[in-house]
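One chain follows as structure tokens, the form predicted on its own.
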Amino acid sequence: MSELASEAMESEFGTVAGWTEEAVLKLGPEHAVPAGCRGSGSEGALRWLADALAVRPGDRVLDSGAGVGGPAGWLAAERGVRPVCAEPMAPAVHASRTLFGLPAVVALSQALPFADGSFDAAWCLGVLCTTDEKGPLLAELRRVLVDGGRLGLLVFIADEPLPPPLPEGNSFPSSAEVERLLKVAGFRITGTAEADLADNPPGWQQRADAVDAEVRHRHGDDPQWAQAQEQSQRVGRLLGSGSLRPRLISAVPI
């Protein structure tokens, strides 16, 4: 989700969380899940994540950068694990144990709170292109996780300049910046692939457009809405376009 901290990202990450949870609340627990999951990834981005990272019951699993819980709940109801949520945004750490009863805390990915070796896996997604500090993010991951342990990925790329206009605050590395950044970091790549962010089951873009209808309803004439939408729109087109290509990598600890 998010870690630099612009007004736009405010908005997006923080304010527009608790407008998700009080939409969600109202509509029923099948909207969480797609609401939760926009920005990142889908269903079936999830899924190879799960499947690269082996997340089995038992694991200890740590989602860094959560925003309101949706992939966490998912890994939590497909996998039969309970993970831990990590969120810089205090509205959003809030609607993930609201919607998902998942223990969360507020916490940048690059300062977690927790002991050396304390995850068998971790996810952090859609995080290390909003904040500049990726080095550290990434070696305090290495930190969190046990010798042995899996980390995935998805980190949106951009290997040539982008057009404008830019989402505000994001700073998207290239594929050789990742690559680099991981090794540094003290973690191996041991698979990646191109990100469909349309594949998802039957019904969830409904549920997700659903969310964001009702948000609009209550809130379409706050800035912030506004704000909100103006940094999803840029993204969009960028991705649109493909200037911006959304990747998923697994990697474990050298």
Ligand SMILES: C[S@@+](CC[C@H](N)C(=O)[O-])C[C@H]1O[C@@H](n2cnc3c(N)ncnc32)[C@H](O)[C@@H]1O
The other form holds:
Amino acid sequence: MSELASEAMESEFGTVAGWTEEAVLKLGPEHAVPAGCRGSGSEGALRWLADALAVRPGDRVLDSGAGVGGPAGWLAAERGVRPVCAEPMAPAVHASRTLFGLPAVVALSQALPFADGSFDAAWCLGVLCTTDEKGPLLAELRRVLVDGGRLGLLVFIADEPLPPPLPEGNSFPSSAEVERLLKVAGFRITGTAEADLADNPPGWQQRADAVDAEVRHRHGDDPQWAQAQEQSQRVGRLLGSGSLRPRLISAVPI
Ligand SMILES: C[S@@+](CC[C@H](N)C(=O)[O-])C[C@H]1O[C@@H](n2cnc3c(N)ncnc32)[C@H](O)[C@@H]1O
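If the one shown is the form predicted on its own, what is the structure of the form predicted together with the ligand?
Starting with the chain above, the whole complex follows.
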């Protein structure tokens, strides 16, 4: 399957997702959420969004671009909902079913297999910068939300030209572009915050690291592992230098 923008992204979001599932099954379920949050990064970011979206039991919630399901699994455990995961990479969809028991479908965010107004709340974390189809993606999220629904985003923002080397296949939007795209798609921003990607409880990072170490132990000589590492290190460098900034956004349909 080649729906993502580059081979490197397919390694990072497809192959490594399958390896992550394998490693969590070996190490134990307490590793699932920390290892399964691939872009959302921190519990603090997830809590900010869950509060901003006022997620409560009974809400119909969509995680679009859900990866292996860590954020949706966290939300299920913390807020008593059963999110539906949509994600284009089949190994990641498999992982979210196996690790979190969540309903999950293979789908791009800009072509969701759901009827209009199917969800009360949706979030889309670290996905907007992985596609050039940002407008159609946001329009599709608007379509599947009810009037009065709530949208949460984690977006990696680049307000200045980024220093190379850049991660392959990404196109990071500026703040102004995100604001304009949300408006065009029919949303009004209700809140924003800079995400602290290190805002995690004790033990979280150690569990994520243990899963990474297990994956490296099993697959470290596979070229796809090196490719995925290089991708995430490039993002890490940009975040570390402050040229790329993780922003949380909540919005409602106009
Ligand atoms: C940085 S990861 C974030 C995964 C997850 N949301 C999280 O926070 O842990 C980006 C995810 O977006 C998915 N993705 C890429 N392009 C997409 C698109 N057009 N629609 C939906 N998901 C997409 C990738 O397969 C990957 O799982």
